[in-house]
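A single chain, nothing else alongside it, follows as structure tokens in the form predicted alone.
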Amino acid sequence: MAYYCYMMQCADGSFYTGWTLDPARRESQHNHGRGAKYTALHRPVHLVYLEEQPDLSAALRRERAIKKLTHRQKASLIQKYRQGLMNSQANEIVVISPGRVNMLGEHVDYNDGLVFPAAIDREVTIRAHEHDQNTCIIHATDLNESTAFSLDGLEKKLDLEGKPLPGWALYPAGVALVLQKHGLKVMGIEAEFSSNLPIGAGLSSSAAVEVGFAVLWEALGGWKLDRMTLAQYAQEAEVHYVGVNCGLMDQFACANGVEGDALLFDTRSLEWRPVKLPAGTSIVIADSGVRHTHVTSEYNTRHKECEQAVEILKKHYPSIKALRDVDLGQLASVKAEMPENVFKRARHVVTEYNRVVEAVKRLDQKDGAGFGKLMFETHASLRDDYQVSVPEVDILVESASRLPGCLGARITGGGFGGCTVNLVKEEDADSFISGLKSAYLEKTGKSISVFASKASAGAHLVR
């Protein structure tokens, strides 16, 4: 367990010093009152000065020592500290690690099927340094919170305090003890990540977050993975240790993006190719901000649905694996023994594994509006069939139809919510983008955010 001494510099010039087991949230604590009388008083402070001591007396004794400094000896003392924060930041390690829209093929990937994201140029950025002790210090910047935890008994799942791990901490910790069972060095870090990804809007951020630290950690243990491997590892600390029953395709495209083009990937056999979108258009994405949670929500519930699908039509047809190797006749023939709603959710998984192989044959065929509109067909069959949209998305896409220029729209991601994904040509993005707000915000009261992407490399260390 670390401990720390620290000096805050309060809005008035002066400096507070204490001794923590996290110095971001005890940051936190001063600039919300509740730190201490003296900073209560005299807020805003910021953190100005961090010395790691082995225990608590230890870090109780620095404390003294430091109070009895006069204010110029402590300005002197946190000079110093600067030069060396400085100085360190030259061995700092910076990964980018995209989001990821998928264009056709959801809710498949954990059915065997084929699927077609492309990495996006919206990405977390992780910074991070490496640590002497066995713990890791990450810093969530963009949540304003921070944890610690050891890399010894990762299975609680506990932070340095004992305390159960924040949701976000369960993605690089998860990937942490999943690189460690496999064999692979983990170290010890501290790090900050942001993101200009919308979290819960659809676009992978926990994937991002997942594929970003296992490179971050490749790099400092000095190992190498294959891509699609690390996808995997990425993907096994999803189901395992985060609890979402996910399939493979996040981690995959934001371990493996391709700039400019999309990904045709099948989650059976792991081939995949990059594949050019028509020429002429932009990916348009809007947010609902209409937020999900994949652990709380239905998605684990849709995945044991197209199990319990399996298994009904296993009885007649034993060679059968997976919803991919159904066809329409097939399903029909057992309909009586399904329930209604596993019904659904398999014909959304076999129609779709179909419009998947009917899309490349249209981008063969450089028939932009005829991918488009098996967009629409997709979001419909999601909407209807599977049950993932909410009327914020239907909305949009019912919207994004009536625009000139549009293509193809529909939800993307997990649903329940998030994003949409819009085919638009290039020369009416930006009408299209102010359209789509304007339409949105006059059914529904609302601003939204509309954006124009692009496909992007995957995860990928900067410096």
Ligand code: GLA
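The shown structure was predicted, so the numbers you read here are calculated from the model rather than taken from an experiment. Throughout, rigid core stands for the largest set of C-alpha atoms superposing within 1.5 Å between the two forms. Positions refer to the first chain, counted from 1. What changes on going to the form predicted together with the ligand:
- For Phe15, the Cα coordinates differ by 2 angstroms or more between these two forms after the core has been superposed.
- Shown in the overlay between these two forms, fitted on the rigid core, is a CA shift at Lys425 smaller than 2 Å.
- Here Ser333 does not count as shifted, since its C-alpha moves by less than 2 Å between these two forms after the core is aligned.
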The other form holds:
Amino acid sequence: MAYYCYMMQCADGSFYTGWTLDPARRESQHNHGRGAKYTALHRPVHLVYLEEQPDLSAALRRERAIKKLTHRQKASLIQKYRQGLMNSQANEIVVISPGRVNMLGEHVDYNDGLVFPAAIDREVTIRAHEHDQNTCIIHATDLNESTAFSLDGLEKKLDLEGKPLPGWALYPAGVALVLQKHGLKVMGIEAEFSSNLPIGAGLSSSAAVEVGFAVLWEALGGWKLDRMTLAQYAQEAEVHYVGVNCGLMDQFACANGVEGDALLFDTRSLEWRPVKLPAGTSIVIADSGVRHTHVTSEYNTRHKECEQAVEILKKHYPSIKALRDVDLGQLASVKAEMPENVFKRARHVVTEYNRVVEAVKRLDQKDGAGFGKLMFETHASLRDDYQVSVPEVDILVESASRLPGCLGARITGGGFGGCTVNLVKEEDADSFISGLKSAYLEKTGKSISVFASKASAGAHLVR
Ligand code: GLA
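Given the form predicted alone, state the structure of the form predicted together with the ligand.
Whole complex next, starting from this chain.
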């Protein structure tokens, strides 16, 4: 917890001194007449000075000392504070790191499949400057939480006081550890990050944080990685530090996004190319608002079930390395040997691989309706075979399918709640958005966020 000594400049130019835990809230209290008698009579006030103190008694001592200063001495303190602030802002680095939506190719990236994501215009923003050698102080602005950890002993996942790192801090800490393991210099930082991406909604907020911090440490450390390697290191952090046995799609899309294009990515060869979505269409994202706590364990279970399927298939077809190599005939021939859920998971992956191959043909033929139909088929397969949808998301897809201009709709990302992605004719996008919101409200009694999105550039420094 941080204690601050502050000064407010009052409407008549005088200074009011106090201490607080929350400077912005305190300023608002003073301006609402609830801070102190003096400021209530001299409103409005502006926060002009802040000094962090280690504990309450230090803050109270400092408050008394500042109160004893003359007006002129206070003004000079404020002047120095502003200068310091300007200097630290001059050294500030800002990184923007986008989320992604996946158009097709779901749950195939850990089966060597083809995926078709796009980085989107919703992102995580990180502001940071170098700190002393080995410490990272990170503020998660949206959560109103902070943590500090040492760059030595990151394996322990502990903060400076020896307490377990909060869940959100595992992403930057994991990236720092992986970078160190690959021999890259990782600097101490003070950073704050915030996001306009819905969190845990299937739009890769985790990958955006991981890739964003990797880009930040790259800028500070004076080394350079190609974007594929950087994405792989971020994925390594997620798998080995956070504990989600994910594929490479999210980190890839976040690191390699191209403005205006979706990305056709072969997760086996790591080859990729930007591909235009059908002309005259918009990507619309609808957030069901549903979040499940068991996503990680369910996700890891799906991954294991795919591996189990490969093991069984290999006994008959030794050349098979991953579900990508399997056709429906081969799968049917081993059905009796597979537990039912394993068979269904494999059937989703095999048909999903085929759908992406088919989708590329549809795009080449400029067949937006054909592409959209494949999105609906993917949804049905994720709902029935992969079993990663939830009733609220099914309502969204079903409602979307009845609205004018909707070419395709499906759940996007890992699943178990989160968002749908919709391919909608541009001229119908506005009415689609309001139509989907009202249909959902009518069926569930809940208001949700539905927004149009654009394919965007990958994570980059803006300053
Ligand atoms: C999550 C994972 C990805 C991918 C998708 C499902 O977003 O991080 O690697 O497996 O789920 O396609």
